[in-house]
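Take a look at this single chain, the form predicted on its own, given in structure tokens.
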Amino acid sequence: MIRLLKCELIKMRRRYVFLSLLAVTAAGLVFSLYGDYSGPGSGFTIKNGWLLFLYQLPLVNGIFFPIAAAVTASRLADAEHKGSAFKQLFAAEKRGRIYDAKLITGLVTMLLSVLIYWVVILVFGIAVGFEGEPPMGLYLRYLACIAAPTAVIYFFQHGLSMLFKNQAASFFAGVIGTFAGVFSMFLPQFPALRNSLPWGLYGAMQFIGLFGWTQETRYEFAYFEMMHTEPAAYAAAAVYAAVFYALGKYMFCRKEI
């Protein structure tokens, strides 16, 4: 397996996979961090910035990280599909080990991008002067709540990318799922909808809510508070990960080349 992982790292470097992933992550950061932090209306943001990020960012994560997963899985698998290299690989190594090696390579790369995103968020909050120290306990929980759905979605995207030679199929499946997940975040009255969609888990695991905001008073009486997170969201993530891995590997090992 170590030999296979080294080969995947070499191929990944030549395909600029991590560079592509960094580009998507950077776009997500620009979208996440853009705002007024010094104008006359920035008082609420500076005072409540740490919790404001925890409230706002799950929606951004639900848009950019699924797209990043689709791009990463597609580029890793496309290297073998284009040159019909799977036939050669199957002659030298078991299919299951090839599937696992590519999965580990892509998953570690995705989680590294999640970590980079998280660190930049913390550094940015300190740089613009958010009041108080970063609540590290909450932010470590937030890190886990980004990493878990991202890993689940990557299992799904990896399976599709390894099965279909035309990577448009896996990419469009990811885009449709992303839109469905974002849509579910605007329907908090239907928690079962978010829990039933892998892409909706970003919203299902959100644990900070905004209360007291109205169109008339806006942020005058607004405040943030911890919300109850249904255990079903974490159970769904574990079940989805296991099913996507087992089903994807099973179908790939029986795929005709």
Second form
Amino acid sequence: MIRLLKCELIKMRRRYVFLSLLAVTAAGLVFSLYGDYSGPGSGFTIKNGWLLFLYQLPLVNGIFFPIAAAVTASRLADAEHKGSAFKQLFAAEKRGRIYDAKLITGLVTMLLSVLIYWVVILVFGIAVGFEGEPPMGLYLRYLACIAAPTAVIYFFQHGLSMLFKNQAASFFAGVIGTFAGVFSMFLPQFPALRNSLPWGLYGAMQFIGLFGWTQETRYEFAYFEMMHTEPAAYAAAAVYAAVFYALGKYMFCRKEI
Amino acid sequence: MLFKLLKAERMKLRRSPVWTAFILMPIVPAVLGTVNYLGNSEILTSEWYSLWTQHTLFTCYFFLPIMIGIYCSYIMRLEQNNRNWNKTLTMPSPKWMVFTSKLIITAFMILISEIWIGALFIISGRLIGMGGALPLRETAVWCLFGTLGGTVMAAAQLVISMLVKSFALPVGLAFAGGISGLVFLVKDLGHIWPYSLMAYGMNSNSPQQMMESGYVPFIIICIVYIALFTAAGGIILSKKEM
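Next block, the form predicted together with the partner chain, ref. the form predicted on its own:
Expanding to the full complex; the earlier chain stays at the top.
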């Protein structure tokens, strides 16, 4: 497996896979961090910045990381589809191991970008001067809550990208799923929708809520509080990951090249 | 000649399931946007206008740009595979026309998508019992201008997909373009940036915005951009080793 992973790293060279991923992450960071941090209306943000991020960012993560996963999975699989290289690879190595090696490479790259995103968010909060120490316990939980759905979605995208030579198919599936996931976060009255969509898991695992906000008083009496998250969301993530992995690998191993 | 090229493009896309995504995608915001509108009807008080923003807000900034990016990548991929550019470019037709035919095919797909978005908007509005006169004229204008703005984006994406011989990278750039479009709109520069013209044309952020500023400047800017990108596409096809 180590030999296969080395091969994958060599194939990634000059394909700018990590760079494309960093570009999407950077765009996500710009989108996440854009705001007023020093103006007269920034008092609430500075006072509650750490919790505000934990409340706001899952939505942004639900847009950017699924797209990043689709791009990464496609870039890695496309290298083989484009050169019709699968036939040669299958003559040298078992199909399942090729599937796994590519999956590990892409997944590690994705999780690395999640980690970079998380670190930048923390550093930004400190640099801007959010009140108090960063609540590391909550932020570590947040890291797990973005890494888990990202991994689940990567399993899905990887399977599609490896199966279909036409990368448009995996992209369209990813985009439509992301769209549904983002909308599910705007519908808190339907928790089942978020729990049942892999792309909605970012919202389902969100554990900080905003309370006391009204149109009239706005942020005057607003406060953040821990929310109850459905255990079903974590179970759904585990089930989805197992199903996507097993199904993707099974179909890939039986695919006619 | 252009009609022959268009016919050839249509034949290349025959039996390709790519068009289904343009039909399926708008159903998601139509259903969930309507449910969201019903859940927040005390805040969203502008009736049909509010429903329109719910249907189109995320569509214009994130998802339609990506769909256009994927479609353009796919169209260019057909030529990049198996050295098909060699065959296409040896046809006795001007290079800019080859580019234009691809752009027209993409614009047609955007138009279909926009009509479908408009139809879903009217249907869902009626289904939830929205009162008042149907905003048929406004919807038609938003969809047509959305198509025009989307065509500008498609022209830019076709040039990018032609230059970058990768499927995913131009899609990523389309995504980044959609976000940049949002930034330009926030800064009140939505009418000059190619990637914000679709959202600006569809009036997804503030439905009355363009009606107040007038349609003519928008149309002129779109035409200028389309001409520029088409010229760039034609020049690249003529000069660059494909």
